[in-house]
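Just the one chain here, the form predicted on its own, laid out as structure tokens.
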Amino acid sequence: MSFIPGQPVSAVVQRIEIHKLWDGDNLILGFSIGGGIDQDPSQNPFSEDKADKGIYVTRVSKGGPAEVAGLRLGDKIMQVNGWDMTMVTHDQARKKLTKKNEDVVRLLVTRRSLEDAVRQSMMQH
């Protein structure tokens, strides 16, 4: 997916619903994120062009809620519960993911394999 600042983003997305687990006061989603508009995009191992300041999944815990829901390492988070995640700081993204009054985190994610599959099917027709 190419990204040009200020231009609309088109992406093939997948919906993922993660049911939050609580261990006392500790929230368990089973994944970590990296990126954000306040971070250095050249340090992001998942962005293709090293200028993308999106939010990416940097770790998925084996057997955790995120893995069970289908989230994968390297997924780019486009939305969290309807909120746009394409131009947020790392902290803003973390806060949207960990809101206490929501039992389910509904994500729209994109991943390279989804885009490759669509591109391939379009070439066959």
The other form holds:
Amino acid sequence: MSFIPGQPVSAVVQRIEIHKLWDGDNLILGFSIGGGIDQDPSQNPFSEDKADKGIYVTRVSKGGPAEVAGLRLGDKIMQVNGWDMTMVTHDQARKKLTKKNEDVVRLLVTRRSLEDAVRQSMMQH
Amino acid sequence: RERSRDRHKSRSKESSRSEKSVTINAPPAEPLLGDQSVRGEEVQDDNWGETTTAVTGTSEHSLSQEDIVRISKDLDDSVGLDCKRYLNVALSVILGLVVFLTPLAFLILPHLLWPDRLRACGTACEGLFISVAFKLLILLLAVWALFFRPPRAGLPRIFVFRALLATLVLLFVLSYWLFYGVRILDSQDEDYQGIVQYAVSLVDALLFIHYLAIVLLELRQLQPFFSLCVTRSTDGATQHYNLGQLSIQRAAVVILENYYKDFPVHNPALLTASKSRAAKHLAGLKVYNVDGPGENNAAAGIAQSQSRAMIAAAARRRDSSHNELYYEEAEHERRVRKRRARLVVAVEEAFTHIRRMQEEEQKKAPGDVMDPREAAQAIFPSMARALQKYLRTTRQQHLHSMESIQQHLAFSITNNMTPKAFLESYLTTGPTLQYGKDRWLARQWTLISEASVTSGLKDGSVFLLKCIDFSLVVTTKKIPYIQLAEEFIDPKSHKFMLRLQSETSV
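Same protein, different state: after the form predicted on its own, show the form predicted in complex with its partner chain.
Next comes the full complex, and the chain you just saw is listed first.
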């Protein structure tokens, strides 16, 4: 998950499929996001590289669709339904997640533990 | 095809030359000669004697027709203007004397005419004498300061405000004399103090009229009211000036005074390129009416078809001439830059040959000592050729004579200028004042205006200032009325905060 500006990013990602839930009038996913290219990256408690302006999961509501699908606190969202989330503003990310005509969002998320797991498995062989 | 184009060029140049000298257009039987002269310098200027003979240094001795016109006009105008000026000075001096001597006359006449009947002058009266004396002195100095300055310009019509003021003063003094003559001289009044007070009141009123003169003549036009846009007709150089409420002739004087310092000098040699292009457009297509003035309808039909053919041919021709212009200009640019580089190097090298002598050295070795003029003459030949070539490429060679260049070089050496400072007046065209007096043509200006020249400037008034070769077109615009609003910002209201991570729940 090394982030060098101007270089392509390579990361180990996990596919997560969240089915939206009807809460009254709204479709909710059950988590909160923070970050974006228009935000201050040094305030991000979850990022390893404090210059990383990506979208991070800052809260996962208990028992919500996101927790059920496997989203964890501190995950960095790389893609939503094929749309890139590494270079978007906060509002653009929110819009891509809360499209009213979509029932399902397919996320690609990355976290530190994934990389560690992959490295361990490579070292074993 | 290139040869025919060159032949057209040489033919058009010969026709423009024939305006000045009477020669019969020889048919281009020797195209070789025409080609050479065209390829040598890209455009021949009108003083063709300079470029075809191998003369280094500008030839100031050739008089063109314009010079002759200029000289004859000079002789005519100098006589007329001086007459007007002397008349003005004479009138104003007479008026000044009359005005100045009137209070004194008021005071002295009773003593001369009826000295025995006059009541003695008390202390208050004598105090008034002192005040009359000092007020007259102040009035004299003030009039000298305001009116007795050398005139800046000769205007075509009278200066309206001055004439009005002179009339006012005259009427005023005459009415005072009338009153004095009727009530005091005729009745031989004994009250001398009253007479002295009367004289004092005259001097006071004259001081107030002088104040009025200052306001009308000097102060009223200080506040800018109009913005004038001045454009030169030959090359479009434009400047803007802010003036107050002036009459058209006074505004013209102000504009001309600024013209000499703001506009780059008028260089007719720079205009020949566009003139030759225009001549080429006209010269290329000649329409001959072969049928003769016979049937009207047929002639009209032929004329229409001919004009259509001309326009079509001109449209086709235009495709090539813009291309020509582009490459010509690029080539010229390159050539100017190359010559400029050579010139800068030559001048820098020349300046290293001389060195300023210190005081001690002057006493020690009085052998090879030169004064600035000799030093300039010593280093001039090494840079002369590069400078001459550069001036010729930028078509400034008629603006600088060898004498003036050497003078400028001596001046630069005396004042410790660097080579770059010396060259600056040759690399950029300066304002007209920078060049010799014969370029100024200060007596040749004509004011052409539809409105009367003594009427004031108005929004949208247009007038022309014509010189011999060019004219300045002046348009007036009123400066907009500015409505300024106020906004108060409390200095304590400047507060900042860090951009925090915003969290959105989805």
